[in-house]
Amino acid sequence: MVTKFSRRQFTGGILAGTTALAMPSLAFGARPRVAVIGGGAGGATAAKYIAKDSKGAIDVTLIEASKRYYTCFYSNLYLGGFRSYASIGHNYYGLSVNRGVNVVHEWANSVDTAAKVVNLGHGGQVKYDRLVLSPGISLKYDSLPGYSPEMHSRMPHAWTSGTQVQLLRSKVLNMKKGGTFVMVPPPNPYRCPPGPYERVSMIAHLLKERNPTAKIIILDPKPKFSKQGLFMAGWEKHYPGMIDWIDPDTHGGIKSINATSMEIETDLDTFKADAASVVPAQHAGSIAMAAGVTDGDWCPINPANMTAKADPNIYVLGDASVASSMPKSGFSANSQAKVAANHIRGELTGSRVYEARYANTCWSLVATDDGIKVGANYSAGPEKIDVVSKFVSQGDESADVRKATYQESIGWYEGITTDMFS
């Protein structure tokens, strides 16, 4: 049975970690303060949360550059036509107004952790009794010979938020006629694990509407990927003969990457491009390594709060932690802020703390109406985020049942994006 979320479903409490408690008395003085650095799905959620539940007692500074978010979740379906840009942007205006959090859009450039302090961009500091680090992912550029930043207006990686996904798509509606779009996934661990091959998917329906002849290839640097069954066979049901994976078995890895002359040296041959998407190997975003809670190129963390283990007076939310079996995701982020805020709020004004618990659903469209999923609970272990229980969609799944789960995507979206910004 496939389950539908609606907006009251999903902010009323299916997902939330937390429920609002009578907040103690607090000793006079002045108000805890609460600094969130990132504001996508993690931060954001983390920023409304405690602000919500402390009813005010703990002061909140929400420190995001962008002063308009586009999640990178669902932007695929903007590359496909089935959404407009404008429908996955979204303002702060609700956090700022609704629940009193003090958005600051300037860039965090260092944390000071002995002082309990925030460096910011045009030379102001922000003071924390408690930071919550959600900075999503930062490139490896080196990961790839020959890519480089300078290569974004020729192969945009379009994996972090921004309007990268606006030249892609702009890139793939003038492909020459018969023309070849090549892919490059990153390898693990990276955001959105299904993310590169529904961003294929999305591609071939684009290019079936309007470029019938032309052909997509995947570069994979991995042996195997994210629900690779049930795209594999959507690819052969409603994009026969246009989808190209090749495996690094196959290819022997990446040599070079020419973005001046669009090709893509392997071992085994040099693909030309006439349209591509390079996304590069990722790390922690680079305001947790100049914190000190990385340790290699993500954040370990405490499994029953999200704190660093490197500092417990610091939260690492999303795909910058190193969350276990959780999967780098706007779900995840969203549900690991849920457990934080309440673990932060208790710290600060005495409330009750819950036992922690997450959950995680990815939505794919393979094609109109196709959707497909892969999700799992978790609850907190003495040393990791251990799986409860896990669903995936079926490869015999009706055509109702797939339409189904795209629309539960909908209901999905519109909740998450509710429960963020509102």
Given for the second form:
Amino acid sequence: MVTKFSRRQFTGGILAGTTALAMPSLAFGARPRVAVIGGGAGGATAAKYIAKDSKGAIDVTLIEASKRYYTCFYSNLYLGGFRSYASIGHNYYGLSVNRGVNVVHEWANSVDTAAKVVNLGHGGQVKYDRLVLSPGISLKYDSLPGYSPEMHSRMPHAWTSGTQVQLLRSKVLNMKKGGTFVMVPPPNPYRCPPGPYERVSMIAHLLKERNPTAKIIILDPKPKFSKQGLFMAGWEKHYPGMIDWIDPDTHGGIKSINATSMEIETDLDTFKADAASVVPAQHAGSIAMAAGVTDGDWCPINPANMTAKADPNIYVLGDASVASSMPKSGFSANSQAKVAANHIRGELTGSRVYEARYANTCWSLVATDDGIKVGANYSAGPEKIDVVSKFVSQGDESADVRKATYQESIGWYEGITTDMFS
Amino acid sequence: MRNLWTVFFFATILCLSHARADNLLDGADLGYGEYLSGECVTCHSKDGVDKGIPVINGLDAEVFASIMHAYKTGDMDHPVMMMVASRLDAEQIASLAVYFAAMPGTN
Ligand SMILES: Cc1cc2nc3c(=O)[nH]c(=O)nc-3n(C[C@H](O)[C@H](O)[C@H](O)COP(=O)(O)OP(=O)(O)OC[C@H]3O[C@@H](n4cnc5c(N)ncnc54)[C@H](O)[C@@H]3O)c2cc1C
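Show the form predicted together with its partner chain, please, because up to now only the form predicted alone has appeared in this conversation.
And the full complex, kicking off with our chain again.
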């Protein structure tokens, strides 16, 4: 890449016009610009690595609506009483002060991909040479009959960053003695495959302490789920008789949801909830739709570098992307961000571009000191991201191994949040 | 006589381990190590804080490389680390080893 650039610059005298078009910022000696939309697991990591590794050679602007990012990862542990809410909140000072990232707390309204400009909510604009989109998910309100945004306060989804999870915890704590909690997990594909089942585990943990005759019903749209055997064995061991998982063959599908009467109707029965968490189907964050890089609900990407199939100047990370066998997780988003950051630097400054390497591990807590995990590493195939090798916790592990797994997950949380924000 | 043999014995071990150490770090490339380290620091805190996952910043390069080779062969046993090590070749391990050895250690 270096030689390519110098050759271009060398011929610049004759082909000044063409060069200026192809490499405007380089031709005029200005720093190339990268805009990142979304300061979550993918976006914060990408902004940091591009700024850090380019040592000031690239101008990085991070556009993030919120001043504080509450991680969805570990929000279940907050529900269960294992973490404080404050401990899962992070700010962007590290990125701006330590890394020199321009952090703009605004909503990105639209992207003009021809002019390479992001239009901000208050009328401002951010120009880019390369754009990183890591906006996470938006909820599909029409995926469940009767579901609407107004229902968030009655049956919190708590599936995006923010205060929903506090509301959910208070609703569980205020359930009547022996009451019923109903969990409606989303259909595939969705953010954090083990998430709904870890949530159920943590709610069971809370209820076992405070309301032991309460019941939990899971009305699942899926016939099977991530780490199913491990979760179900854990439920049987720690919360016997409390949790009832009902698969779609048995309940026949969700026919309607009524947030006022707190009733969820299926073919099998109408379930009356004292508290509920309803998580609808999802699609790529709305800005990805607006930028025109989606195909259906998600953004297809090139496995070698995370560029959008629809636009080589746009990289799509994390939940919004179609990363084939990689689950939609914070770990995956963080891993993809490093591949993209390396490629962007190569494109804009001629630095070395290495082969794409991806990884993911998802830890879940089933009960006190009972942690389980599943993970894999991946490489870029020609069409999709392929699994290289994988592992999952075993059913017959000792209590010591499970405790070590939980402790490891605390270390991971510290590691990834440091990696994202400092 | 016995002492001489002991000296010879230890000298041989030292030479062997020295040779092995050289091999362990053959082909190390700091820049590549920095790129590869991205996979490690998702879990091993870059600030050198151990809250459940060991700090690897500042670890002696040879020790680092030996440990990774032990995960690769299965002599050391941990599902995540065995998976990570399984796709690293000797040069990649060496690159990571020299990169982390140069990082400031525990805070
Ligand atoms: C209950 C639960 C538990 C989970 N547990 C784990 C776990 O244990 N491990 C794990 O790895 N993952 C876990 N996850 C998944 C993880 O949270 C997501 O996969 C991850 O956050 C995805 O990263 P992202 O960058 O794609 O999106 P996000 O992290 O959601 O970041 C997107 C950001 O973009 C911002 N944004 C969006 N649109 C705009 C716009 N137009 N303008 C400005 N800003 C915008 C949002 O404010 C947000 O901060 C869990 C998720 C849930 C719900």
